[in-house]
Each structure stands twice: as C-alpha cells, then as structure tokens.
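Given as structure tokens, the chain that follows is alone and in the form predicted on its own.
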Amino acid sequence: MPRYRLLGPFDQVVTMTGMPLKGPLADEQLPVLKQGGVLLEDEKIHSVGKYADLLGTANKVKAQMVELERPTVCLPGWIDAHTHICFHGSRAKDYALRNAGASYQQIAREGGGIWDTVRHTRQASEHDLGEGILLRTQALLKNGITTVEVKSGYGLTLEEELKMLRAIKAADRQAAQDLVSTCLAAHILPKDYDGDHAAYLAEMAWELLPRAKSEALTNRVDAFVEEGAFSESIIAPYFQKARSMGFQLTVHADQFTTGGTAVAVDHHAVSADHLEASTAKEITLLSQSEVIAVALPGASIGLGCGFAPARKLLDAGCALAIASDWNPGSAPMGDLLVQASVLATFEKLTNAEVLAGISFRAAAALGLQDRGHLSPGALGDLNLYATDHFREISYHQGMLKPYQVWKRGEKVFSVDE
C-alpha cells in the first residue's frame, strides 16, 4: 500500500514549475502558492495545491498529516551540479600561497594544485574515501542539497580512478542524498605517467571507460579543457569513444583561457562549466545550442578571480546553472546559497534566476527531469524554509537555512531533532 503525508499549509510553495529553461527570469515570473501544500505518496510528489484543497484527497488515502507549527516556505531540493568532494588531504598551504600573490598556475608548476591532492587522494583507501565523501554530503544536507555530482579525477590511474569511483557508489548507497558520479579521468595529465596526453587519454577510453560501463560506476565523462591540461584536439578522440559508449559529457570549460565551450558545443555535452573566461564568442556559441551553461562562483572566490558572465550569459538567451565547485584547491567553501548569493550581487541575479540556477536549471546540467521542481511524480524532494517569504533565503546571502529538509518523501535533517 502507498504511504501518503500531507505537509502544510505553507505560507508561499514556490512550485519552480513552468518556467523556461533558457533565458533571464523575473521574479514575477516565480509561480508562487500561497497557503499551499504537497501530498507526498511514498517518494514522490502526488499533488500540490492550496493546501484546503488537498485535506479531501488526503482524508481519502488516509494520509498522514505533517502540519506546520511555524511560518514556512516550501521549495524543491537543491541540486549541486558540479562538485569534486572524493578527495584526501588538505591544500591550505597553496591558499596561502595565493593570497601572497603566487598564480594558481605558478603553484601547479611547483608541485601544488591539482597534483598535491592526486598524492594524498592515492594514498587513501576506498574506504577512507568514501567517508570523507559521507562527511561531506551531511553538510550539504544542511544546506538543502538533496542532489550531489560528485566527480573523480585525482587518481589519474586506471586503478586509483577506479578506487574513486567505487568510493563515490558505495557512498551513494548511504548518504540522505542522491549522488551523480562524473569520471573525470582527464583532469591533468599525471606527472609520472610515461607518456603523452594522446597516450594517456587512450588509455584512459580504452580501460578505464570500459570498466567504469561494465561495473555501472558512471554514466558521465568529465574533463579539464585548459592550458596546461587538455586541449581542443586532443580531448576530441576521447570524447568521441566515450559519447560512442554512451556516456554523457560535460567540460571544464574557459575557466583561465577559451576553447573549452567550442568543444563542449561541438560534442553535444549536456553543460559546460566554469565559464570565467568566456567572451561573446562563447556567450554566442552557448546560447545557440543546448549546452547548460554552469557558473562556479566558489571558485572565483577561491582565487579572487571574476565570476562566469552570468548576466550576460542570461541576456543572451542561455540557460544559467550555478554549483558549488567544491574542491580542495580553488574552491574550499562548499556553500553552494552563499555562493550563489554572492554571484546574484556582482552579477545582478534576479531572485527567480538564482532559484532556477539551483533547481530545475542544475536538473538539467545533470540531464535529470525528475527533480529541481514540485510537480506529480517529480521526487519527493523538499527544503521547508522558517519564513513567510521566499525574498529572505537569498537576502540573507545563504545564512538562512532550511529547517527541514525531505528527500524522497522522507524527512532527513531537522533542526528540532
């Protein structure tokens, strides 16, 4: 037998619903529920409605009723579209180093970045892994998040990519959370490896990728289009084998020089993020395909460099995803609200931008409807916010919390338990 709970009233469900993915948003333009509520049936969304409406479907399937005692806003789970938190070990050392001025490149050449946390991530276990992971998504449970990416890419062997991945799973099966696994194999080329990127990257398609398929650890492929990563015509036979086996792509993309959204847009991959970099070439590009454009503002503040041209990129018709980036390195934080806050200030953000950019937007950079947006038959995913008004989350720059967070119909965090 189904179970069914009716949660409510509500003072305002912001719904996300029947907005458009492409484009800027107004605020007017939110669909906003006044004294509504959300009849859940097991994990998913039965109803959403004014909430005196619903008592005479709830009383029918006998559900079970969750009334508020307090003022609450009602919104869809966050999604973090874009983060790197299966890792080991620490790299404060180089965010001090670039605070005193040092570039992120300069302490990649000198045995920082990317392949200090390659050393530790090596040195760690599936298991140890896989806790950190755990740690890691009990915060952004707090935070509202309900859906993690969560990415490979500092193992840079067959094995130790493989380990990662295994990490990340095992770790999906008991976080609150749903976590998307990304391989990012082609992150940087490792410094030990005894060969070229070409070399390294066929590697990696005809290995790795295999595995990854048969043991169902993926279904994306990632990778760092960069200087001094990997660039435009070296990355394209990888991406090629892996679309070939079905996996989906997403790129690094114009983090500190462009290229990275020409091959983005040219290998149909679902988004391309970071974007720091981009120009009107790029604007152009993304806003005449169906590349979700993702913005990573923690990654700016990480390495006090601009943020993604989100305005630009909204005005020019594209659509606006914004993720935590959580890393190690550039982006340390974690806070995808406070982030996403910060960007919707420099970059004036509408209210209904930054909940899109969030919500169904990140759906959609993860290639998931089923989420990001309160509708029937959509996850039973929910952030019960104490307050009268959806204007005070982002006012608040990220410190107003949820003070219940439900995911797939089953409460997982309070504040009062």
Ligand code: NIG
Given for the second form:
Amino acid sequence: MPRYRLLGPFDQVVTMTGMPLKGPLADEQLPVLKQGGVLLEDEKIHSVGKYADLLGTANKVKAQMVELERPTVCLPGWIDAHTHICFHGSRAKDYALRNAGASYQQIAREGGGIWDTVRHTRQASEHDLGEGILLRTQALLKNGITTVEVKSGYGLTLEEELKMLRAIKAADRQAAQDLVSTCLAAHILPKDYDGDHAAYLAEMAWELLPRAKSEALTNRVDAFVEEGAFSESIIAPYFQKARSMGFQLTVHADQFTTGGTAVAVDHHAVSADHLEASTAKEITLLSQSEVIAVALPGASIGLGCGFAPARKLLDAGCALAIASDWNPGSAPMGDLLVQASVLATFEKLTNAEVLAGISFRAAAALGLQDRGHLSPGALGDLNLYATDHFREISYHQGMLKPYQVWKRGEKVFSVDE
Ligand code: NIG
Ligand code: FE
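Having seen the form predicted on its own, could you now give me the structure of the form predicted in complex with this ligand?
Every component of the complex follows; first up is the chain already shown.
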C-alpha cells in the first residue's frame, strides 16, 4: 500500500510547473497557488492544488494530515548543479594572498591553487573524503538543497580520481540528498604527470572513463577549458571519446578567457558553467543552442571579479541556472541562496529568474526532469519557508532559511527537531 501525506494549507505553493526553460521570466509568470496543498504518494508528488480540493482525495486514500502551525510558502527543493565538495584541506592561504593582490592564475602558476588541493586530497582516505562530503551536504540541507552535483578533479591520476568518485558514491548512499557525480579528471594537467596534456587526457579517456562506467560511478564528464588548464583543441578528442561512451558533457567555460562555450556547443554539452568572460559572441552561441548557461556567483564573490552576464544571457533567450561552485579555492562560501540573491541585485534578475535558476533550470543543467517543480509524478522534494510571500526569500538575501525540508517524500530537516 502506498503511503500518502497531505501537507498544507500553505499561504502559497510556488509550483514552478509549466514555465519556459529559456529566456526572461517575470514574477507574474510564477504559478502560485494560494491556500494550496501538496499530496505526497511515497517518494513522489501525487497532486498539487487548492488544499480544500485535495481533502477529498486525501480522505479517500487515508492520507496522514501534516498541518502547519505558521505562515508557510512551499517551493521545490533546490538544486545545486555545480559543486566541488569532495576535497581535503584548506586554501585560506590562497584567499589571503588574493586579497593581498595576487591573482588566482598567479597563485596556480606558483604551485598553489587547484594543485594544492590535489596534494591534500590525495593524502586523504576515501572514508575521510566521504565524511567531508557529508558534513558539507548537511550544511546544504539547511539551505534547502535537495540535489547536489559533486565533481571529482582533485585526484588527477587513475586511482585518485576513482577514489574521489567512490567517495561521492558512498556519500550519496548516506546523505539526505541525491548526489549527482561528475568526473573532472580534465581539471588541470597534474604537475607530477610525465607527459603532455594530450597524453594525460588519452590515459583518462582510455583507462579512467571505462572504469567509471563499469563501476557505475558517474555518467557525466566535465573539463576546465582555460589557459593554464586545457585548450579547445586538446579537449576535443577527450570529449568525443566520452560522448561516444554515453557520458553527458559539461564544461567549465569562459571563466577567465573565452573558448569553453564554443566547446560546449560543438560537443552538445548539457551545460556551460562560469561564463564570467563571455562576450556577445558566446551569448549568441548559447542562445542558439540547447546548452544550459550556469552562472556561479560564488566564484565571482570568492575571486573578487565580475559576475557572468546573467541579464544579457536571459535577454538573449538562454536558459540560466545558478549554482554555488562550492570549492576550497575560488568559492569557499557554499551558500547558494546568498549568492543567487547577490547575483540578482547586481545583474537585475527577477524573483522568478532566481527561483527558476535554482529549481527546474538547474535540474535541466543535470539532464533531470523529475525535480525542480511541484507536479504530479515529480519527486517529493519540498522547501517550507516561514513566510507568507515567496519574494521574502531573495529579499533576505539567503538568510531566510527553510524551516522544513522534505526529500523524496520524507521530512529530512526541521528547525523544530
Ligand atoms: O570552478 N575553475 C576551475 N575549477 C574550480 C575551482 C577549483 C579550485 O580552485 O579548487 C572553479 O572555480
Ligand atoms: Fe567549478
């Protein structure tokens, strides 16, 4: 027998259903149900509607009534579509150096940066890495993040990348959220590799990717296309091989210099992430493609540089997701709601564009359709905020946290417990 629960009545249920994947959104386009309710059937949503209209069905199926004692707005569980939360060690020294005037690239050239985290991550056991991921997913849960993408990319040898991917898989089994893992072996050429960029990527393509596949560790492959990381031409055969093996592709694109967006479009990547350096050319390329543009305001805040041109991307007709990029180097904060709200004030984004960017548009950046909106059949991933209007969320700039979070139909976080 399925288990039914009726949640409500809510002041507002913001369902995010039936909204366009691409282009600008006005707040008036948000589907808002006043005095709404959500009927859960096991891990999924059975129906969403006016609370009074759901009562009949709820009684028929003997649903448990979950009534709320405070003003509440119900929204989908948020999706953080780009993180590097599998790591070991601190880069506080890099941060201080940057604030004292050194650049991210300069620190990297001198042996700090990503390489510093690689050295620390290699020293950690798979178990330690898993514990680190779980600590960070617990923090994310309090912000209402119910799906978290997690990249490898601090191992950079066959065995060390496998260790990271296995740690992510193990953490997925224990975390309240769904973790979506991505292989980022193409992060940088490891300094101790005996060969060039092409030889390294060939090794990863022919040895790591088949192992990742056979152990069902991930179905996604990412690459950092950038000066000092991997060039467009060097990445092409790696991406061709990954795609031929059925991996979904995503790109760290246009963070400091352009080039990555063209790679994402040419190789039919699901998303192009960063885009701080994107120009009109890259915006046009993205708008004419199915690639989701992912802004990472946490990296702009962490590095003290400009934001991705979110307004221009939307106005050109792109699909814009917003993710945290939580990592020990460029984006140590890890608070998606704070970052998305700050991006909104600088880039002039509507509430609807922000909420879409961390819900169904973020799901699309992971190739997922079953979440990020409250519709029959979608996952029962819900955020309950103690307020009577959704616009309070951006207004509080990320400091208004959900008082309850539901994942796959279960209450997984409550401030009262
Ligand atoms: O998305 N840009 C490349 N990779 C990460 C940063 C990783 C790090 O600095 O450790 C990013 O910003
Ligand atoms: Fe990143």
